[in-house]
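Consider the single chain below, provided in structure tokens and representing the form predicted on its own.
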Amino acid sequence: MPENNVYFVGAGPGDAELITVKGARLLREAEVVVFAGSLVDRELVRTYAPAASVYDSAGMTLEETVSVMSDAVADGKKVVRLHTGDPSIYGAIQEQMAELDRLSIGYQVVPGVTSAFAAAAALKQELTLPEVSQTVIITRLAGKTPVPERESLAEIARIGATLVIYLSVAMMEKVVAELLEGAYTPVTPVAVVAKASWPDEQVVAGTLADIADKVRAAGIGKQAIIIVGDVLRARREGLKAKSLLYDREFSHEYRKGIIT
């Protein structure tokens, strides 16, 4: 196996803090890094790799990326390829690696927070509760990239599940007509997180009714995580059930349950 040489890195969802330990050290380490610059703060850089040299990647190619990386590890430098969130959700790190791959240099994924996380916890939201929903699932509306007809959000819409939905914030009213065709109804509670984590960060919540209306209003056309399911109902509604992870009377292989 080649030695890595490239780190594709998580950068987290936005707040510097949320990269990963090592993340962090990589970053410090790093003599070459090609950043996500339309969505990785420059600061982060700045903080964690100030002696290095530094690419945004936002206007180049694909082709363009590799040059970069490819040149420096033939220098014998140490790169980082610093991706928003986590790299392995919709970060276009597979193209990169395969042709990685065909030039026989050795990298290495470290993953990061994605702002599906940052914005349950900026709701303070668990995403699966007992009896309400057990699935989380990562989706997006079909826009530039196509979505197979099978994963279209009215399909997906049917299991009912928690949905986490990705750039498709700048088309609401389609997100909300396709889920309208699935186990969704105008009631459903919706939460809409524009940069979380940001300090300019946007809450917006509502029902499907209403959220497209309250997105328009606020002025949120990108870099926004829907959030779409019951389990938003339970802060204001309280929870059905409780986990029994905690139960007094729930037994496990660390802790005998006190029968009453």
Given for the second form:
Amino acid sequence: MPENNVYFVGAGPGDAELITVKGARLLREAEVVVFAGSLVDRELVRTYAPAASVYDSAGMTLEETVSVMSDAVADGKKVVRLHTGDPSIYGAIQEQMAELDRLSIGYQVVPGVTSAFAAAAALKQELTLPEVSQTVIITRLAGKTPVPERESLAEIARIGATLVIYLSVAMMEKVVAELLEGAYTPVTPVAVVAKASWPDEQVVAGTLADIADKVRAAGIGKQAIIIVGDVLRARREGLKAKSLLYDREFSHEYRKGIIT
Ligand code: SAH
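Could you present the same protein in the form predicted in complex with ligand SAH, rather than the form predicted on its own shown above?
In what comes next, the whole complex appears, and the chain from above leads the way.
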């Protein structure tokens, strides 16, 4: 069994305090840090790993990234591969892990707060509301990375669940057109959160009819999450139903319905 010398760590959405306690500890212990400088806050690396050798993966190929990690492991050093948000969502970690497997280098993955949840927090919005939607779909439009045909946004939009769309704000018109082919209508509420949890976070709210114009007017072209669905309406129009979890009449494993 190879030792765990490489840690893939989710850095969270931006705010340095949103890394996990475990991720911060590993970063403090790291001797080598590889991170995507385009998205992860440099401050985070400076704060937690001031003495580590730091590599910015933004300008590196997969081979280069893997060779930095494997050289460090060969020197007995502890490596943190820092990913934005959670590494499992559009993180391109599988190919790195496959390379490490091939080299018999052990690794572990430490989750992080994905930007979808930072966006929901910015909006003060629950994504799953009783009788509105109990399903959240994380998806994207095809870009340089293709999307399987059966997962095209128009196809996904037929379900009508709460949608969280990554990597697509630069193609807002196309997002809207595809969503209108599904269960959503021009009055379906949409919110766009750019740079969620960063000091320059921006929130734009509207409907499918006007969101593309509003996003353009706000100058948002990248690093944004699009949230779509009727759950967003609940804030303006009140809740349809409350969750049974905290209902006085509803008993469950951990609580008797009526407290005496
Ligand atoms: N692994 C990351 C996603 C990487 S893909 C995560 O879990 O969040 C990059 C995309 O993530 C961006 O195009 C944008 O859609 C989204 N994103 C990353 N950070 C963000 C932030 N702070 N606010 C809003 N969207 C963000």
